[in-house]
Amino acid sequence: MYDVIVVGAGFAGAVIAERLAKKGKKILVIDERGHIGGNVYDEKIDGIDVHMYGPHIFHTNDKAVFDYLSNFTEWYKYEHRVLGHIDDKIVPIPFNFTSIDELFGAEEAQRLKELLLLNYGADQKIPIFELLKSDDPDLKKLAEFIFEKVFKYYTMKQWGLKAQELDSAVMGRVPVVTSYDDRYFKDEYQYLPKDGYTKIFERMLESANIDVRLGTKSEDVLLLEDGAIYFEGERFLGKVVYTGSIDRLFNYAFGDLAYRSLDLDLIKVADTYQCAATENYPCPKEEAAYTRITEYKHFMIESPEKLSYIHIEYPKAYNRQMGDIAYYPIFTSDDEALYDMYLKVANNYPDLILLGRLAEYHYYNMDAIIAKALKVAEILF
């Protein structure tokens, strides 16, 4: 009945389904949640577009990805800016020249900016670990200050690990910037969808060649056994694109992979709550257990003047028995080794395609997973 079964209705699954349906393939998309869109799902509440699983800002340098998504939405320009609460002041994150001006005296700030320009040049993005290796004692002292105030405690709250225990690529996502450019992202295409993200998924999946079953767990309809795949008790001869967590796919045979999850408190407030869409709290957990607060009306061109909604974000260890959502893989050597064990088993199933952050145990931004899904769809048939 189906050429392809896609597990998961987030971007990875929806893009695959849409592209293969265009090729005339019959697709079944299943998702255990009661909605499409995965963690990007949003809803309009009291006239405010709320991202129900935390904020998602589309940004990319990949024109092909932007052009592809533009088939399903109109856009409006949005450049994300983040503020951080440091030493009783609110300064831009990533740490830049404005941050230095706010946190140091005028003479000291000027001296530090000149040192940064002399050693690294203008408009550069310096990973914190690189700055910590500086031979200049003043720059090293600055790096230690930034590490303490911006990275150390935020990382411990976000990941449950010390910064030194994380993959350097994760830490490099928030560099030190040698300019006054306070945009969080520097990509060429920075937009938000005019009608919200959920509408994108609805338009992607509206093809007559796509059936969608929500509230359906993959383990209730799929069985992998001895290199063969069974769907609802019968041998399935098509392809299965799986975007869920790989340890779940194989019933946790080698143990649980580690993920980070979130508790998100959605609160309705009577007035505008903060100055920016996102404000970070990189202080010790004892001072604030949350990492950031997002206020959604700042994302919008038009929104209620007073009424607002905020998300307060509390990272935590993922616990599947408690029904937590796995948001982020944890990139330690032990977990990567465990993932490789599951991958070896998956390789015994030639018609199984693993795709996405959880299935591949890899951190993808939205644009990156869309690009990957487009590539996989192109070569799949």
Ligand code: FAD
Given for the second form:
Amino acid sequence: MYDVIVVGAGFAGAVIAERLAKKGKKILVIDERGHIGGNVYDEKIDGIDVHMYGPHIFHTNDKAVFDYLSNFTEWYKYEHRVLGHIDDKIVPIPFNFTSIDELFGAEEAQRLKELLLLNYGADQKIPIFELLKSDDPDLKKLAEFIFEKVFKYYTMKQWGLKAQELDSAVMGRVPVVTSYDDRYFKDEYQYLPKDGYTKIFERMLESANIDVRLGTKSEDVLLLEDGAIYFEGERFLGKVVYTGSIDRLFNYAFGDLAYRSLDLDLIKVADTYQCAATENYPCPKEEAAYTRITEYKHFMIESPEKLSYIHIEYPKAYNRQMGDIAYYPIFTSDDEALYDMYLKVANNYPDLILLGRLAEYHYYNMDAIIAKALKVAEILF
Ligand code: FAD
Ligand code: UDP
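Let's compare: the form predicted alone is above, so bring in the form predicted together with the ligand.
So here's everything in the complex, that chain up top.
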């Protein structure tokens, strides 16, 4: 009856389903949650658009992704700005010239900015590990200061690892900026969907060629055995696009992959809580166990004047027995090796396609997983 079964109704699954339905394929999408949208799912609560699995800001340089999503939503311009609580000051993150002005005396700040301009040029994005390699003793000292104040403890809280143990690309996401540009992202397209993210998913999945079954785990309907796939007890000859965790798909046969999870405390407050949409707390855990606080009304063009909702993020180790959500794959070499063992088994199933943040064990932003899903949909049929 179905040409394709898609496990997971996040962006990976929804894009595949939408594209293939458009090609006339019959699709079944299942998701164990009671809603579509995966981690991007949002809800209006008391007139405020709350991202239920933590703040999601759309940004991309990929025009094709922006154009594709524009089929399902209108947008409004939103450029994300983040402030960091450093010592007794609140300064822009990524660390930029304003941050230097706020944290150093006028003369010293001027000298440091000139040194940065001389060594790296204007409006450059320098990964902290790059700056730490500087030959200039004053820039090296500045880099050590920024590392200590912005990255060291935040990273330990976020990942449970020392910054040096982590793939340098992760911290490279938040560079030091040699200008007064205080936007968190520099991408060309930075917008939020007018009616929220969930509406995008509703529109993507509304085709008559798509059935959606919520509250359904893959284990309830799918079986993978000796290179063959079974759906509800019968041999399934179509394709399965699986966007969940690969270790789960193969019953944790080689052990559990490591993930980082989060406790997200959603709190209703009586008045506006903070100045910026997101404020980071890169201090040691003893001073604040959370990494960042997001206040959703700052994402909106219009919102209730007083009432507000904030999310406080407490990173924690992932424990599947406790029902935690596997938010972030952790990229130690041991885990990459374990992932490859599972991948070898998956390769015995030619009609199984692994796609998405969990199935590919990859730290995808929304635009990147949408781009990947569009590419896969193109070559699948
Ligand atoms: P998911 O959204 O996780 O969807 C997977 C779906 O599959 C889920 O609904 C799950 O219930 C379902 N599922 C899994 N296994 C099974 C199974 N066995 N049976 C049935 N159902 C199953 N990206 C940005 O671009 N900007 C941001 O600001 C941003 N902020 C983020 C903040 C946080 C806290 C996190 C964790 C991520 C953020 N991201 C952001 C990344 C973004 O969430 C991902 O790019 C996107 O969600 C990936 O989509 P996906 O479909 O691969 O995964
Ligand atoms: N980071 C940090 N201090 C900050 C912000 C980010 O140390 O104030 C590091 C941290 O390791 C984090 C990484 O940079 O995991 C990437 O940050 P980003 O904001 O992109 O993380 P995400 O939004 O994906 O959680």
